[in-house]
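Okay, so here's just one chain, in structure tokens, the form predicted alone.
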Amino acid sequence: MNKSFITVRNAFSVLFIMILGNYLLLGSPFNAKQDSWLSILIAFAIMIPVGLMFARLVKLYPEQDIFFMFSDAFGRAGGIIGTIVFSLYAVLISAMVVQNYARFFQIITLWSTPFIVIAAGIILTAVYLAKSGESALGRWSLAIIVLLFVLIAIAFLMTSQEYNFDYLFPAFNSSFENIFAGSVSLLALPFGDIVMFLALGDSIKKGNGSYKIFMISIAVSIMLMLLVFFKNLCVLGQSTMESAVFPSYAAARMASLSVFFERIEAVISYYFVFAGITKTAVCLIAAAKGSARLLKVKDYRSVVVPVGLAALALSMTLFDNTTEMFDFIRKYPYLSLPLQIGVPLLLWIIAEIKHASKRPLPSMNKLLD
């Protein structure tokens, strides 16, 4: 199978949408109320070394995916276990994303449409995108990111008359425990899930700047997350933000585009679904690559459909309603953080040791020079 490479710009777009898409849909955790922006900054501080670690793994294993990394670092048996665990985890994330976005679309517009119809539509589109390859996924993501910046600019402009800066206060009124709890939630979702991007490591050409891809996408995402948080807070107020199921959408409903559109929220709702399709496609590619390695199938695209059907079936059984979905999201860090940060940390340490042992020692002449 010929490798489908992805450009730096498109790789940034994929990562950016994986991070910001989930945040725009679900909003900030409200452990710290008005001080939740501090949770965002702490999550950013923690994600800097985590992003550097991910980038280093891509650097150590040029044009290889995370499943190759498992085999090289952990050996054959450890590689198989790591591949199984991360393939199942990728299916779980796919099912969660489908649940999140299908519930959103059902609540805001398709009230009488069965959940399975909406979920199947998201999965089938993501399957098509995954089967098209990483390069097509990158081009799609770049187009979506352009739409995102346009929508954010319009939303800021059209809600400007609704801003009430009194909603920013009282400031610095939350305990560090609550602020840090919000940071942990953000680390797990949306930041931690970018570990799935390591499954696309074989589509990044050697020397294409893995550090640039990870660090710029994380930094830009944080800036926009802060802007969106303050916008939503100034428009809705803390109590409304906490009670709103999807706060960014609720804030967008306050915007009117006069003679051009009656409401902007319909356009934004479709963007949310596009972002969900992008993240689902990344996770399906990861699960398909892991499954293909286990089954010794050369082209992962041949197993994308079965993996997609498994994700669809799981999405139908995960939660019965939106309340259960958000209850699970609150518990999600306990399941995800060991896989998102703990396992890659162990992988990185072993990889550094193995690669250090393979480096040739300098000759005596060079030492004397």
Second form
Amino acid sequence: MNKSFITVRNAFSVLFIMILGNYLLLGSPFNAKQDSWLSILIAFAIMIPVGLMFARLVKLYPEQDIFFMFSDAFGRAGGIIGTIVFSLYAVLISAMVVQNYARFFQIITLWSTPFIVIAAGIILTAVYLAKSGESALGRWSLAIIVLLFVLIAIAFLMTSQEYNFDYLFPAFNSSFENIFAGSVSLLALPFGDIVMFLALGDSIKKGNGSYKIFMISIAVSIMLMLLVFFKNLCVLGQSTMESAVFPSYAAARMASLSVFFERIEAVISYYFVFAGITKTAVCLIAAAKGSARLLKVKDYRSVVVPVGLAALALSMTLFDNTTEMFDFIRKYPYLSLPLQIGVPLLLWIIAEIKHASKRPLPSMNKLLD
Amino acid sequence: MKTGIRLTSIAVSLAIICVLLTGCWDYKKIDDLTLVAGMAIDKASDDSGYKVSLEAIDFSMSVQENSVKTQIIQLEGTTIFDAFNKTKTQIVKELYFPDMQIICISSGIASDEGIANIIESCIRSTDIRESVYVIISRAESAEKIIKPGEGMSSVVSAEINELIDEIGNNVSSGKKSNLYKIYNQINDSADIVLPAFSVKEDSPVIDGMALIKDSRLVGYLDQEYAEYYQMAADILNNATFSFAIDESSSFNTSISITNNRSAISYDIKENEALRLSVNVSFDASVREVYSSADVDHAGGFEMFRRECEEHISKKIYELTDKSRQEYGVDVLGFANHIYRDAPEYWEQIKDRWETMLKEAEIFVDVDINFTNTSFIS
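Now show the form predicted in complex with the partner chain, given that the preceding structure was the form predicted alone.
After this comes the whole thing, all chains and molecules, with the earlier chain placed first.
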């Protein structure tokens, strides 16, 4: 099998889309209302060490995925348990992402189209992308990112007439609990889900700056998150932003350039689905790699289809309505944070100890030098 | 061999796509839709719900007569969407709301039930755009506002939409009021100012400003205050307006305004009472002067400027005072300003705000910078 590598630029694009895609669809947690931008900054502060930890893991295990790391760090039994848990978690995220996007389309325009048709459309495209390999996924993400920057610039320009900066005030009026609760939600979704990117660790060539990939994508995502948050807040106002199920989409509905150019929300909704497909594809690759390792299948691509079908089946039964979906998203940090940060932290500590013990002691001559 | 299999699978896939994916479940042809241009909401005849009148564009008649024709569809329901559903008994085509431009609410509903439920129902709907304008009818029914008069060939809702779009630009007429902005104000418990419309010679005309408190209509400010309200509320772009400076109307003038800027502020006095200030400044040019006073020399022009400033200050004071004393309405949004500037102080006074507003000292300062006197010196 020819191993498919991702370039640094494409790896950045994949991570960036994973973070920002979900954020643009679901918006910022609004626990701290107009002060919610502080939640984004706190999440950023926490994500710096977390990102460094992920990058360090990729560096400690060059050209290896997270499942190899589990086996190496936790031993055979621990590795199998870790692989099962993470594969199931990847399927759960895929199903959740598909639910988010399919529900979005059902709410905004496709009222009569059966849920399964929309969900299958997203999953099957993601399966095709996952089967095409990491390199194709990287190139696809880079193309999506260009579209994203263009769309964000258009959205900013076209909503500029509607900005009301009064909505940013009163500033610093929320309690720390509310601000921190927002940060925790952001850490779980979308930031924490980038743990899935470790499953693509074997596609990053040794020496291809893993620190650069993680840190730049987190920093750029945070900047865009802040800009999008301020734009949505200044356009929609606090009450509409709080009650809007999809705030970025709602803000895009206000966009107009005179009377000639308006209703860009249709284009933005297409972008949302592209981002959803990308994240689903990453999760499907992760789940397929885990399953292939468990089943001792050499090429993960041959198990992408069954994994995709499992994700589709799960997405059909996961939530009955949007209220259940958003209720689950509120509780999601309790389930996800141990897997997103706790397990990688344990993995990193063990990996550091193992690598330190394996490292040859410096010779006496070197010490004397 | 491999290429053959590949080509066959592509051909089979394309055949399946052609047969199965000819259109999704939500595909709609324009012929099957009735475009709704505007909606008027009145009380139902038995007072137990709503009578909804929709101005719908009739494509069949429009094509035949080569001009846009509209028809009014009316139905009653316990809720607005109940009324929409009942239209299915009247028309076969599906109602299409994303192009709707105005929602007109009758004064009866606005004063008795309030507008909160209607606004929430509309904003919840993905069909109705959040940017649609909301107006209040001062005519005997909201339906009259959107009903085309004899010989009218245009879409009435589109005309009303254009009138509102021009607010702040030459047509002096209250305040723009999108659905989502009203929703924000209702949730913030803020007082709301909406354009009021009535019917004159079978055509809808802007007729002052409707004052909404606690989401209920409490009264109107007459059209004579519209320009002054726009100046004070900082929503005036360019406008030419005329006024009589003295009571006897022997000194009439018209001025064109640009670069209008206004700011509201507050001071807490020693006895904990409030002093609310409105500062307005703009550039202006003289258009007309009907007076025996000589404004063409420095002293006369200075007197003219002072007279204009005093007149505008007086009118802004009047509209603010009338709104607070007669209706308890904070027309310029001082409450919102205090909340955003000093949220702790607002928490202390919010329960006695209405009394404090009525007792507050109001100070209006207008500064006019006359840039020219048009073509003559």
